[in-house]
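The form predicted on its own is given below as one chain in structure tokens.
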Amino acid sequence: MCGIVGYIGPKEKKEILLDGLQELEYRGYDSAGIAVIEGEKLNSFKAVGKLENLREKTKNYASDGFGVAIGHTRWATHGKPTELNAHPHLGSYSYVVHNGIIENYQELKNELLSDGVNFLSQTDTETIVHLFEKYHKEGFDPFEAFKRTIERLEGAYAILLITEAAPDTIFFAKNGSPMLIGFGEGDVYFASSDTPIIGKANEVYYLEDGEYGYVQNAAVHLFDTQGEKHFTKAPLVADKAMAQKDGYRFFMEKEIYEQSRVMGETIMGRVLENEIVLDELDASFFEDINAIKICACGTSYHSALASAYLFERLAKIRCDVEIASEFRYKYPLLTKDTLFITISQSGETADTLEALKMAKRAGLKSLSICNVDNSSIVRESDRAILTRAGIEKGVASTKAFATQTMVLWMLSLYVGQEKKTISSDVLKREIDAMLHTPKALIVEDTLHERIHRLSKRYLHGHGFFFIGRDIFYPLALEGALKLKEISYLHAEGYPAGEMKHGPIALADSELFTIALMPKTMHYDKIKSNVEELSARDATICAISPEPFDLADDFIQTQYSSHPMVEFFEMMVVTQLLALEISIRLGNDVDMPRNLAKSVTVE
């Protein structure tokens, strides 16, 4: 969720960079930095934490006159959030900022290390600037050195590079990570989204994958695999809120669509070919740990419930899940062989924070799973794993839930690795499924249109049952919660096998049943449960890769290779269904009544 800002021109550059980075704060970050070349002098500043820290570091610095400048807000992937790992990254006489992931960075780094290059950071990004300088020192002009560097990179990237070897030039490249060029009066801007340049530039060009080039004397030279190319500028939208939404109707809709990308960032550097690597933990962390207790609220509680199946099934360790607001008042038995895990999107959830303090007073090891670094829960915990979802503006959580669940899945495998309770075959199978998950989260236009059309059938009636078995039961709870939060319709999640123990008494044609029917897990059992509801004339919406004859509505999913891949694909369907029903009812999807994003009261 990193952000990039760049500028070439005569204006004061520090404020352009800092103001632009501030407009990108909504994306989430844990450190920030800027680099400026004026004349032939290169200056740089970095700071961990909020932009105020960087502003404080640069308060006595001004950058008047013509120059080039780049800035970056970093969300930690390779390496912890430190000043050394913050961007821009320095070579001997060049600086680079980068969004994305260089998949072959280790190979490149080993090559550079063998050439005697010293690395200061743990990041993949630093390889770019050293590779550029290697080619430049071999005698290539700066642009040819940059071009050769880009040709060596594998993965996703948006890159800006400045160098004392060409102090009047910014080099750029884009592949799989967004970046645009803005055009003002005699100056040129770069950014990873529209918002930093609104009010500064009046025209824009959105770079396409595989494009690269340089800016010199306010002239943009653009290239692709066919050579230099012409491009057409477009007018720049003037509404910052709309720019942040990237054309989506609501932030919640945007965040549903972002899930594929942020899931890739969540697993980046952590899910390797044959193992799970969590730099936040050390080998001794799980010594003497024989059980796990998870405390959370709301959506985070549902991700915890799903993970309990995974910890016990994969890692073979007992896992209990508690609602934080209840935990504090039950006089819980807490033993020191239990790892206490708290989950919170904001890291400020009052009930969860108080439960964590109680566990710490009892002497338990603590681990938090959170989306906000340096939040209260992260600071209070012994260890923390960040979900890397970026800022989530919609009150009803979507991508935070997805990334929490993924982190917990990774953690269950990590525990199995450390305790040697998981076989190499099972580990490899789970990792393969993890690597396929981002693809399962892509929202196809046909899927969204199908859900939009059928949503009109579900605006009236006396309620919804979301039903599922195993890990799909917590997903049913989450699907029902999403619908309740933004549509204000009554919805409940149930284990499918519990229908006959009471709730089926409510079944009639005005009861809507959303049935989660994965092919990889208990399909025949849940099919039987749904048939019981259909026989009582309940209206059935089946979500499954397998067509179901008794369904009034059927939403076909694509993946049926692994339960968790099906889980995430069905999660998207339930989110879109809640979204479309709410929009049809005329509700404010992003700001549902009576709710707040961060619940800081008990």
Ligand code: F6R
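Note that the coordinates shown come from a computational prediction; the quantities given were computed from them, not determined experimentally. The term rigid core refers to the most C-alpha atoms you can superpose between the two forms while keeping them within 1.5 Å. Residue numbers count along the first chain shown, from 1. What changes on going to the form predicted together with fructose -6-phosphate (F6R):
- When two forms of a protein are overlaid on their rigid core, residues whose CA moves 2 Å or more are considered shifted, and Y212 is one of them between the two forms.
- After superposing the rigid core, the Cα of I583 is displaced by less than 2 Å between the two forms.
- After superposition on the rigid core, the Cα atom of I442 is displaced by less than 2 Å between the two forms.
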Contents of the next structure:
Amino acid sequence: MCGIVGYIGPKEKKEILLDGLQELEYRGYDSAGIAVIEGEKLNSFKAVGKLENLREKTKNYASDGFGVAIGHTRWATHGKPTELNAHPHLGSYSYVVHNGIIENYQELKNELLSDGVNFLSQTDTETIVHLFEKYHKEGFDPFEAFKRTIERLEGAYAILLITEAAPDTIFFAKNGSPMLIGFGEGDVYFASSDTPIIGKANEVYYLEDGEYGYVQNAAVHLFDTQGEKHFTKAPLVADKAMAQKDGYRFFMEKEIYEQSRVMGETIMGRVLENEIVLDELDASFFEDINAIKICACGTSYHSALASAYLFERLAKIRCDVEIASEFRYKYPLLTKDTLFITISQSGETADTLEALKMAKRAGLKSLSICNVDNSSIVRESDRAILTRAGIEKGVASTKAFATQTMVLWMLSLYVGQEKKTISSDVLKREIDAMLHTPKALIVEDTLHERIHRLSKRYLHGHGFFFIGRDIFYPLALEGALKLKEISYLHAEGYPAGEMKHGPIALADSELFTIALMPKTMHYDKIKSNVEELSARDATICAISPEPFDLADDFIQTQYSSHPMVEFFEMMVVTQLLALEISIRLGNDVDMPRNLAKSVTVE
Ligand code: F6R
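Could you switch over to the form predicted together with fructose -6-phosphate (F6R), since the one displayed so far is the form predicted on its own?
Below is the entire complex, every chain and molecule, led by the chain shown above.
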């Protein structure tokens, strides 16, 4: 999703912007651009495609002396990914970058068109810069013109605007899309997330919805509906080394290998010998709660689906799960004895955030499970449990999914513990399995090598079915999503028992079935389902601890005494399979086509 970087100060600005945008690449983009004003000089550059193209275009340019600068990576929404549609957008003497969607842009554009304004792009963003210049030309000073512009906008935005009319100033506004201000030594940075300013700024302020203002020289003036306000900066603590590839071919590969370690962090201090401790929640949190509703999107939705089995089975609490974009428009019936949980890796997913706001308006208690502290979803929730996965750079989520699922498993035990619906024996059995999980996530060379060799047989065909039962059904959905995201091959996840109700019609030797066959859960049932497919000549790749004669290919996992341990082991297998197939197909594993890491539009 779009990324924003801004800078005001004396340093060379091109490199600050390009390096910052590079850090935001993981959000996904299809064009990029920068604009710089130094003294009277206004320069801007745009390029379609990867940032190297923009680097190439700017190679003979370097800024000089004090100035203001803004940069943007665009993920196309209104209008194709072309240079004209790339940000920054120019009026006559001002530039704007924007993340989000201006919902009333057509109405504003019509108004400006009737004033004789000429539009160059198809974007909603361009209306902002023309509206600003309209008010400025009417005689308002630049800040008043900016303020009036913001007041006219409906929708989600993070905006930076620079203008020759105030060449020592950056104007900013935030509503619904993320943006922060970083404070360095006599200079100020803006960014959509922490990463671009790590190592540059020492302190940070995370803008809240409805805040806007300007930075003149190094002084930040912040406003909301009540007028100018004071704000408190927080120290910027983050470790950039974590975000490097460490010798792996792709971030996704590194993140698969990291799962064992980060899982240790996720459970640290939370999973004790006989008890689950969640400092984020107090004893009364579940007092009036009789049901759980979880809303999420994509991979996060799959972790939610898996957890619904656990909440009902272990904690004996009703739990239903909804895709956030569906929930938003269904006029859901919400009762105040329901805890509303949102799950999000980024904490910025627009649909999930809106679902959360709806639930809050209905008076529900809210809890988010998230990987990014201070993200919009975390800040909007009553309580938050962080997954502690560390920065995830691969667009296809791996360690975030693993840690989300772990937090949800812990939470199910915690609810059982608080509501006294779980016996101490069952609690102990679950805790033992949890403590064993980091070990089960270690990627053995032999396993990776085997998957690498097998992957060459799965580069064609007319599709994949990932099948599983119980918690292995959401894992099948997730395995299929991972494969399709990075290989661009068609893949579906199905409950194994459902195949005979239609999908089995597709079975032939070119249909690849990835069968999740845990030994601890419904083994005989899923075996029969796989036999039915094998009898119709489908090509079967079985993932199981138990050798299976009818499989064309077999990936052996460890025997274990607990389904969740099998779950995590099989998760790694499906991730590696997707990775190896994608690499063989020559795809960009970390930045698959058309996808964005942080989906901040509806
Ligand atoms: C897939 C993937 C997406 C996200 C989805 C929700 O690998 O990462 O399906 O899970 O876009 O994003 P978050 O979790 O950030 O709310």
